[in-house]
Amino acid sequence: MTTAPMTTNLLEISDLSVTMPGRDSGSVKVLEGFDLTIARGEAVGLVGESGCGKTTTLLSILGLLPRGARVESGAITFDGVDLLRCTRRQLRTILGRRIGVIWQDPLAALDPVMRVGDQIAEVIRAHDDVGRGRAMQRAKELMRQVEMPDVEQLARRYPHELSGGQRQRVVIAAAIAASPELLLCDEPTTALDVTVQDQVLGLLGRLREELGVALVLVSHDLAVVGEMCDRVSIMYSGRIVEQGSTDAVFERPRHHYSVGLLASSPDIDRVGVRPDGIPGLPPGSVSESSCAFADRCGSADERCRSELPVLGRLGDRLVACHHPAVVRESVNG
């Protein structure tokens, strides 16, 4: 286990590159030169279209990349420990105990033939030397903490007997069972209706405040990220193209993909106005020598098609664009 000096950042990802199996026994690069830092107690959103590398980033942190996928380069450092150089046994002392995960589909994340109270208790016993009875008592306390009613009854039920919102609360209870310092949230409200989604987001916000836990939130929903996150990283084709405070990026986007992404989101203040959308489709792999967004960007020129833009400081944020968008008060203004 490689240990680095103590830093103010809880998580640091530097120059991460990941490949996946491709056709004809080849490989496809899905993340390239990826950098991300998470401070203690901070909430950071990862936003982008499907296939841009958001979930791959989380799986890389957890050491759960699918068969055939490879981390080609980079480091993932959690509180001074490089997770990429840990053994499986060393990882188990960190994952679950210090890093919790909330998956997109709670039904798939839970064991269908095990009562939900027992599943939460099992997480507790995996990380603490407690008996079965004490673990179950603690599991019920956690179920109350995530605002579940009738805990004595619900703890004895199986996942299929619960509603979607109740299942997600069970997943959250299991994720915080060992009092982690970081929660990785992969589209945690996608499978829920709007009312339950709002309740779960409120719960996550309260837990963050009470427990001081940091969040990495992967989401397609810009409104969710805007509500929950201090900073946002906009991803496109395996790279971060814009990064900064959520308010600054959402109100004054500088990368043309960020502009298009925000313009394609429905706005309740513009009733009857159809979102613009982004023409074309994202590429299937990381571009090594040009801007991956060039073919979909109305401001692209020959430089964009022949020279890879580097993520660099631009005022109050980082942007990877040769011709940044003009600042304006609001993308809908």
Ligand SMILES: Nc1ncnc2c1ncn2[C@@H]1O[C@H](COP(=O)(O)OP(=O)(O)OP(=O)(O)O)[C@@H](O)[C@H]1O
Second form
Amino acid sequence: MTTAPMTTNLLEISDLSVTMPGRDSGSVKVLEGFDLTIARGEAVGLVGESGCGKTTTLLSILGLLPRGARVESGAITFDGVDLLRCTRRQLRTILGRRIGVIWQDPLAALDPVMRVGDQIAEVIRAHDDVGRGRAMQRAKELMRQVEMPDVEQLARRYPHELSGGQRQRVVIAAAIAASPELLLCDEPTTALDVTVQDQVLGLLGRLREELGVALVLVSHDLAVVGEMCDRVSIMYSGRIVEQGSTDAVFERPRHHYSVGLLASSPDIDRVGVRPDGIPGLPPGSVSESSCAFADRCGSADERCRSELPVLGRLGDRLVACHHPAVVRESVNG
Amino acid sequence: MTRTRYIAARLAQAVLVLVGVTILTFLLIHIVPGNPARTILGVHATARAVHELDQQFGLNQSLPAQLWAYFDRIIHGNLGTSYYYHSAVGPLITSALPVTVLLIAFGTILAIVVAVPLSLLAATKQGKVPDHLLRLVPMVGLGMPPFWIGFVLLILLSLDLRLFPSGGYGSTFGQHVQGLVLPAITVAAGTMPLLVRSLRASLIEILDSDFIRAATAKGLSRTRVLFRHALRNALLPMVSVLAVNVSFWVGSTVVIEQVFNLPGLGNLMLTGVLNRDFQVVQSVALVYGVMIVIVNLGADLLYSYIDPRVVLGE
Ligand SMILES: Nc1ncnc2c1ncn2[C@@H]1O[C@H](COP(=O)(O)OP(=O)(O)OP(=O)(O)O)[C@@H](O)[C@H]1O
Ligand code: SF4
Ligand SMILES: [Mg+2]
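For comparison with the form predicted alone, would you give the structure of this protein in the form predicted in complex with the ligand?
In what comes next, the whole complex appears, and the chain from above leads the way.
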């Protein structure tokens, strides 16, 4: 109990700033002062409009930012290991083994010329010293665990020979193959047919209970986040604008963006409409000296346009707003 | 089942093309302006000799009858008689064919062996020093005609350093291989830049794709990600480039065979043309055609094994 303090947090992201290559060889800030902690077994939702930096956050954790992107500052610590500064070799013992990823587009995330069974088995072989046969046997068990039929036959198929839902199950099987402690899910159902979205979400929920794995769930679907996540972070233009328990934030949103997001949400997402019921567009780059939401906010004043609101505690949550919304009783009616 | 259908379709296509190629070589004799027999025999030939040759070629028959006779002859393996060598054309081809095939095969294999690691290096170090250096190589390579590279090699390694024979094919297999080293390097020097260029481009695209990110996120070794996933997916475009390139070399080893004095098909073709040895020219052209058809058929079959989606796409 003397040297390394036992951290209860599995993942800690603090003050993360990321730039992407912009036009004319410049660079654009897409993530600024981003903080997020995830406790063991906890499920956290990451919600925000397209382009606000959700995927960038996940890729930063994995060290897989696109070419030209840079982490300008900050730290990402996984169970005490600094992911931004550890060696490639060290990172490899964490990726796939302790952190699994479920990708948005399963067809793109699978190697088109490798049998799906092999794509699951290779995770096992990368982290455990087992033979081909044993790994394949385990891969088939995993396929059954994610509720795939005809496993013997499907394991020998190529990704293009499976349905969208089956492909995502393969991706999930590969993600949980080495029993990770954390699952990163980037809009795991957006690319799927509406009919299989619920099945895959149900599966994710069950797996989470069975495996006790922590979850970062990126989603446009507020209903899904409300159902699956303990806490939620609402992102706007590269920053977290509101963060708290899902119940608190969803029932009594205090940031005006959260208010608009929740008001425009009721299930329209299910038919592919994104929560953009708020008029106007998010700014292209992270703002430094004003509230990024000011142009679209009904409560904006001079201060909002000249001073950056910092994320601060407000009762049961964190909010970055100069004039937080007054609590209305039961937004959902 | 689908693959069987795919293969059957490709084979049928190849047979059709072969028939076309045969007809083309048949028409060769009629493309030459004037009386073919006169062309072959020269201006000083007697009318009687010309007439005899007409008879022998069956040139006085109708075109369809001639074509039928030609097909019949080819199918029975009769490639006619060479005027210059005074012997059947068949054996001439049988002895020249392996030289050219080996030359192209060695050259292509050499090009692949060099191009794959270079392309991987360039693609993974995109925009850095090794990449910039490697991008100069194709420029230099493409800027020089292959025979010139051949000459340089010949002068440097054979005449100056005496490392290799300066030409000839020898009579034992060991001598064959020795004699083929420099010519094969010349073929490789012509192939390699094209290969590096296309392989580098497809690798760069593949390395930036989602499934490579996904593979890395699985915690696989860099080697496995590069070879088992990236390179494997880059093979398909590579086979296309190789098929085109090998087809090109089939008709383009003439110069290289000349420089290194190799008794290959190109050499046979050239002597045939120079000596108006019509049967030889026609037969070599036919063999060229068959080789190109086989190369492309092979490439098509390879596709279906490399990429399971190809079969589906039919
Ligand atoms: N490869 C790239 N090069 C340049 N800019 C990029 C690149 N990838 C993302 N960006 C920019 O970074 C910002 C954040 O993108 P990100 O993909 O993280 O958004 P997101 O929240 O995941 O959006 P979506 O909901 O559409 O997936 C966007 O402004 C985007 O334009
Ligand atoms: S800081 Fe101002 S502009 Fe931004 S959300 Fe709050 S009230 Fe609206
Ligand atoms: Mg995204």
